[in-house]
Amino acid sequence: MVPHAPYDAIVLGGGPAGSAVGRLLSAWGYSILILDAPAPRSRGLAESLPPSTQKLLAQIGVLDAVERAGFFRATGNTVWWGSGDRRVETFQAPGAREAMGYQIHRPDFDRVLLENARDAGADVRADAKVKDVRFDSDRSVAVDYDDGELGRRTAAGRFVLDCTGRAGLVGRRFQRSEPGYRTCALVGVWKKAGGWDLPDETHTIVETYDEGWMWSVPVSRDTRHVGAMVDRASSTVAGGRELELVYRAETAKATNLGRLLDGATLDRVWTCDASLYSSAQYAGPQFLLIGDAASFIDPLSSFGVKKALASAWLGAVAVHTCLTDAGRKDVALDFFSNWEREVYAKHLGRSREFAREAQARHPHAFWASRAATTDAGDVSEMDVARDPDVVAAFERFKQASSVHLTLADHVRFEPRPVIRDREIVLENAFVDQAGLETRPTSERSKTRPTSTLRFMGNVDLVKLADIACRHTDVPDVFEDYCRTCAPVPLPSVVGGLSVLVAKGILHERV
């Protein structure tokens, strides 16, 4: 029998995802228990956070704390990808702190976020080992755990949020490995007195070679983590040789990074699984899989921590919606699940593009398996933006001194979920049947009868259409939209108008 539920949610794991979702829900007035069993500090990875993470950190309420922690700041990346030529990628507005990324040591970063969750009111157990998770119909969930010297305990809650990463205490039953992406990371910590001989010592460095790729992330001026990403099933890794010898042999294969390590001292080496996976299910009536417990994206993206934070923020919104209005529970959980699927698919597509680029220079099985072609999946915003009709409309709007737009008579709406403040609500979206009429009847029957349009490039298309019909000048449309909705770049508004015209939702009056 599951005991009475004193907690609104029990969070398993105190990493970025667990701390962030726990902090948000606690700050919003919910009773939250966070059960954390941190990994050994000696195995803590260095990771890169792009500048865009700052907005997310602010949304979660931890940006000031992260700034005070004094993490090493980064201005960009130096890359040898599928080429012997160096490519320097500098973040925009060089020198501005808001345009700089963070080079973090995960144990230190995780501690900052977990302390903030505790300060927000979360009940944090920092040495708790979860033993069992038990569900009772759709009403409550119980978690058995060892709480250090306090011994075996049981907690109950209305939701359990799995933020335990690859371990997936709840999520492992749903995990689906990505074929062709069985990857092992060999990681070493290197020190070089006096710093590194680099044009910019703050940069993340990435280099491909025949059998894998390597990365290097600095955590200070004299210390860098260097990882070799190799096939998990390779005979070199599985051959039983001493790990340090295997690792040094891999670093020697990367010409530029190998040269960089000359004269440096290797402090320690360890290995960890870096294989990609998604989930067959991301949420249920009593649980959500958040961050790496839901899916693991390619470390090449440097978006792993950012994705975990975004997943935590959306997970908090979904839980808040469920606890506020039980009638929207299914809508909220479906919205969260669809977001997780789309993010994983987007990053997987980008990984395959990078793999194909590398394979052109490195014709090896490592790259061939990762570059394999699969179904294209759903149409992305980028696909829509590249549509010839959208491009043509965009060019017309750029040149036009005035616009005369009206809503097409055939336009229909369907309710679709959107985020408003801290809740997921249903609002009208345009029904988009563009292209379906040209398909054979046999194909139409296999496809959803309609798709919908609501947002493009962070522009609310429904509100933009209404505003556009009330003005005859693009600048007036732009100003009214930014004043009524939210500030966005002018090209985003023009792009939104172009999509609405290309899809036949708005007509241009002569």
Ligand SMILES: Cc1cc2nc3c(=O)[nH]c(=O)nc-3n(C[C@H](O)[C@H](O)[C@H](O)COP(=O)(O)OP(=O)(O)OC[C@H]3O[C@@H](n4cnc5c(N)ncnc54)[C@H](O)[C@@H]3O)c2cc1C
Contents of the next structure:
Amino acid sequence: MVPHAPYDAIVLGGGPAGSAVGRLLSAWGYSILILDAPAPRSRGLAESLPPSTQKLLAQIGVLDAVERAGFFRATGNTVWWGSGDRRVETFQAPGAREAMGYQIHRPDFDRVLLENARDAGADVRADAKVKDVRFDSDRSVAVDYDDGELGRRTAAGRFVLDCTGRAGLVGRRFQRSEPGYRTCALVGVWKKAGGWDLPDETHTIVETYDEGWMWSVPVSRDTRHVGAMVDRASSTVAGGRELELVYRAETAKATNLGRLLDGATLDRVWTCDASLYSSAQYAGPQFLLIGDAASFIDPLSSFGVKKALASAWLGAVAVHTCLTDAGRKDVALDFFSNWEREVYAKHLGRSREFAREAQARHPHAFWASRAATTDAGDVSEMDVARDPDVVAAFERFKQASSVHLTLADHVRFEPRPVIRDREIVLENAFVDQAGLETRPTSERSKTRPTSTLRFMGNVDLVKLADIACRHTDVPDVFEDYCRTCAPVPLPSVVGGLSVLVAKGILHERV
Ligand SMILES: Cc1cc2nc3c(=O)[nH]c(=O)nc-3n(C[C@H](O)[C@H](O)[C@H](O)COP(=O)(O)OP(=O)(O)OC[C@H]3O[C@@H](n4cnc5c(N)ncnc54)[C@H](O)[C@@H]3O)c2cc1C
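Now that you have shown the form predicted alone, what about the form predicted together with the named molecule?
The complete assembly is shown below, putting the previous chain first.
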């Protein structure tokens, strides 16, 4: 039976993305149903989260609960990447708690987040397998699910938020697999009584070899998950004993990590798909694809959970905007989709760089296919920051005792979506007439017809331009910006001024 009053949103899946979006929308007063059918605990991965995840956890309102759960904390990574030399990467400010990452066992982490969503008021069904999603009318979506002993149920919602990860209940019809990135993870859990005899046993360990790469994440002093990432095409193995043999043979290929396993006991082995994909579409009038349901980035980044949480936060903002003002629905859904597209493109570009580095030492098809992925063609902020005109302006500002800036006469504005508090609104942004010049000639044909400038890092360029024209030295501009907008580091303000000058939006009067 379909209830008379539909939920504001039905969340499919209760992993990090589902719990986070469900928690936020419930806390903001919406009626939310979360349906989750968790995978078996024995298949739960150990994953590492970088220290920067804490900010997002706080924004979602779950940082204290995650802290209380007492996950193993990490101080950095130990890496052999395309090299026989070990690289030790220590997170900044070693020792400070906020500078430590988390080594989480996913079933425990997911439970903490799901309980928090329930505490915030979400109707959580923790043993409910979604069977079908029907877009019956343009006002409501029907979701059929098996609710454990309660049997088959149907619920109606104004939105359905697909957070089912790789299953992609709604998303799979839009999924585009990434050619060259078909990866299978062979994962084993190892125990070594008395610890691992490592310089830092909290570290994630990563090592490349010819046909793949391996990682190891600890969940406690004596237990580590060790995964081999291999080509999916060449990894068709049966389960049981054969899988264990294949896995052991793979671990022996990584010299340093393989040696670490000497004297350790293998508890269990399983496989999971880790191939990359994006989506042709990330949202529609009644649905959003959030987290892994939208795209899957390279696990090497250790950013999958962070991306899922960020996607959930932005998804909640987009849904809130749609439910607050139907007139802004298209703007909100476009904003969400563009963000998803850009995040995927940025991570794919990074993975390709890492693959190229590894390929130099391991000239194998595994690395060649990953190194050859094509660029999604976005201009990143890094590209802008490296523009010679921006660099030159930055150097001038660093040395200038006084500045005299005016807004150029030709400056044009266009409304562009920005996030204000919990909503996506339209505000004026500078039209970047010089923007096309910031990329190499070979890339220019791929540019959008107009690009606009509103934010650079965390700096609001429209507000900065206004403030900059009212002062005659950089420290005053910086102080005024931090007081009236938001505290940001001095180099960000100087960087913002440099971009505005290099793009011809501000003129320097001598
Ligand atoms: C080998 C490997 C290693 C990784 N290592 C890391 C790492 O170190 N750090 C990191 O940040 N990320 C890592 N990731 C990525 C990370 O696992 C994902 O990015 C993250 O899980 C995304 O969260 P999500 O909530 O979008 O999806 P999921 O975590 O997949 O959650 C989806 C939820 O939906 C449920 N579900 C699915 N179908 C249904 C259905 N029909 N009905 C109801 N519920 C359903 C699932 O059971 C699950 O609970 C790794 C991934 C892999 C494969």
